[in-house]
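One chain is shown next in structure tokens, namely the form predicted on its own.
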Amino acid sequence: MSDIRATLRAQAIETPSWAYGNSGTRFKVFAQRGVPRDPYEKLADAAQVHAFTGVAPTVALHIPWDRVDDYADLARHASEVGVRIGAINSNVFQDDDYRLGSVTNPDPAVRRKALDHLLACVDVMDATGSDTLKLWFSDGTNYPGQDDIRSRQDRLAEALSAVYGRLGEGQRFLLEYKLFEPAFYVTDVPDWGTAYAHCLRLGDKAQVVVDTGHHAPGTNIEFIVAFLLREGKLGGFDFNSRFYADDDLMVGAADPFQLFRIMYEVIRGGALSGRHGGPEQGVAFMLDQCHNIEPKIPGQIRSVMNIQEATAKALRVDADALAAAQAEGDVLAANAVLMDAYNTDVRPLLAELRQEMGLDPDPMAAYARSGYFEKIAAERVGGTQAGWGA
């Protein structure tokens, strides 16, 4: 048990900035109070998170979303604040000029855009101290012909070298994937099997990123896990849950035992360690939602909670019960041992491991009472909220 409550101290859980912004579905976005106006702000309430959860010590910036004049100041910001700059993502996707794509578009003079971008999301790395970039690209086409699919390949190829190339000591990049949307005929990068090919081409410095909402419906996404774990090639989460499409919602709020069955596969292939640090760091376990009807500071909490229940249990797994059963060849002795882990409470156990923290053991109702929201409200009134675009 000693051994469970350590590793669950350990675990870092990474914030998106974005999350903390105004954002929803394409149909409609729904502002709210107290909503950020600028990167600072949102800063201030991912610390909000760590502080309650003790376990969100990163958050993630979005390139243009989260621009300032100075990243350093906003590094030293974050500091103040108490978390750290996290993963820098990189926006090829919202300029009219990638109407036909942005690192596949037919156009030279788009691609070169795309790239300069790209690379200027490593210089925020350098300033900073991020190790990480994330790519993800809408990149596709619509009809047949529209396009030739092997020569965007090799533009695709072509771009990820050059950012590859430009990294530096300890700095790594993430490749995301998308099964459609908003490419409806070919997507460029639609699954793991792609972006694994393109970054076991590349190196040790190019990893595959799993956005749980980004699959088929049905698809084993454990098994995903379990061999890019297998060729050294996961290095991050995008955790959301969905019930139909890329939705966006609370990580375990569609499927719990899904995401049990995702972090047993992590904790079998010795991944989970959270830590920060180049190519050969461990797992990044990463939100990517977007609170369009719930609260913004409580749905990144309850997030956080969620994946560390979703831990607790995985961790509880009798690894030597559920070894001897799978050698006997009992089925159902060994579905037992994960259904036994699965249904245990775990909520008094990270309770508990609050309070040997100092903190409160029921973060939800510890930020409710502490007054934060209606402070912001209060104070954030005037100006443009934060949100997609802005």
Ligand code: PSV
Contents of the next structure:
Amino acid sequence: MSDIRATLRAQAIETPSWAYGNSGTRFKVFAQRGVPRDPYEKLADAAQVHAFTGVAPTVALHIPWDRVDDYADLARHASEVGVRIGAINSNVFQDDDYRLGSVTNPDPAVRRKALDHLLACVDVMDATGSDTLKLWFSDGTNYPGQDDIRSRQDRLAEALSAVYGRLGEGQRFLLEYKLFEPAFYVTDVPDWGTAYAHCLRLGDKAQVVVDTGHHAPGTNIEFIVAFLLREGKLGGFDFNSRFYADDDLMVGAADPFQLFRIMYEVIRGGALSGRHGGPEQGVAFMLDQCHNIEPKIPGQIRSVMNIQEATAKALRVDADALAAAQAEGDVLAANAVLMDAYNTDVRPLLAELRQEMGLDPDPMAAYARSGYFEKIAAERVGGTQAGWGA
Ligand code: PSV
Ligand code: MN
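Next block, the form predicted in complex with the named molecule, ref. the form predicted on its own:
Okay, now the whole complex, with that chain kicking things off.
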């Protein structure tokens, strides 16, 4: 039990800067009070999530949504408020130039522009001390015959190779896949196999990131996790949950059992220790979520707690009993070992752990009592609220 506590104490979950800004669907972005106007305010909000949970020490940036004049100054601000800069997320999907793709665009000038952005993101890593670049491409085609599938893979490989060559000591990139959207016919990186094949060719500094919302219904995500971990190619997670497509809802909300199964495979693969800097950063546990209708900071706190609960349950799986049942081919006993762990109420354990860490046992209530929301709602008046594209 003390091992479980130590492991949970050391867990690190990264929150995304964009979760604190306004967001919505293509139908409506709902503005909320107190939303940050710039990346500095986003970091201040992220620091609240860390202050109340104790396990969210890093914040992912999205460039250009978090563009500032002086990234070293932004990193300084992060440490002043009690967090660090985590992954740098590139964005080659919002300019008119990218209508037919970014790094896979048939026009070499557009490909050059996209590549320059990716390289500029590595400059941001250098300035902020970030060790991870996250690459997601919206590239693809909408109609059969629109462009040559193979040539697009060649162009993708060329761009990835150029970015890989620019990575410094202790830096890596994570390649993200997504089944569809915004491209509806072919997506150039649609699945883990495509991402894995590109990363494998490049080397150790290229790994796959699993965004839990980016799969077809019914996909066995924990199998992907087990496989990639076994191959040393799982670089991280973008956690969120989905009911239909890429819903970006709070992780653990739609399917807490799936999250438990994923965390079990993470533990089975010895990968819970998370990021620890240097060339072997380990698996980055990142949230990639939007809080369209719920308040943002509590939405992030709840999500972090959901991951903690799934992790605590997965840590409670009796590995010896499970191995014995599996060796005997005792299907029901093996399944029962897993289900016993899943059905354990770990909330008292986590509450005690927080108290040991000098935190309030109930982060949601403690945040609500803190008055932080009332403060930012009163202070953040005027200016332009951060949101998609800002
Ligand atoms: C794409 O849907 C994605 O999951 C990528 O990680 C982007 O960078 C992120 O969403 C933006 O929210
Ligand atoms: Mn993502």
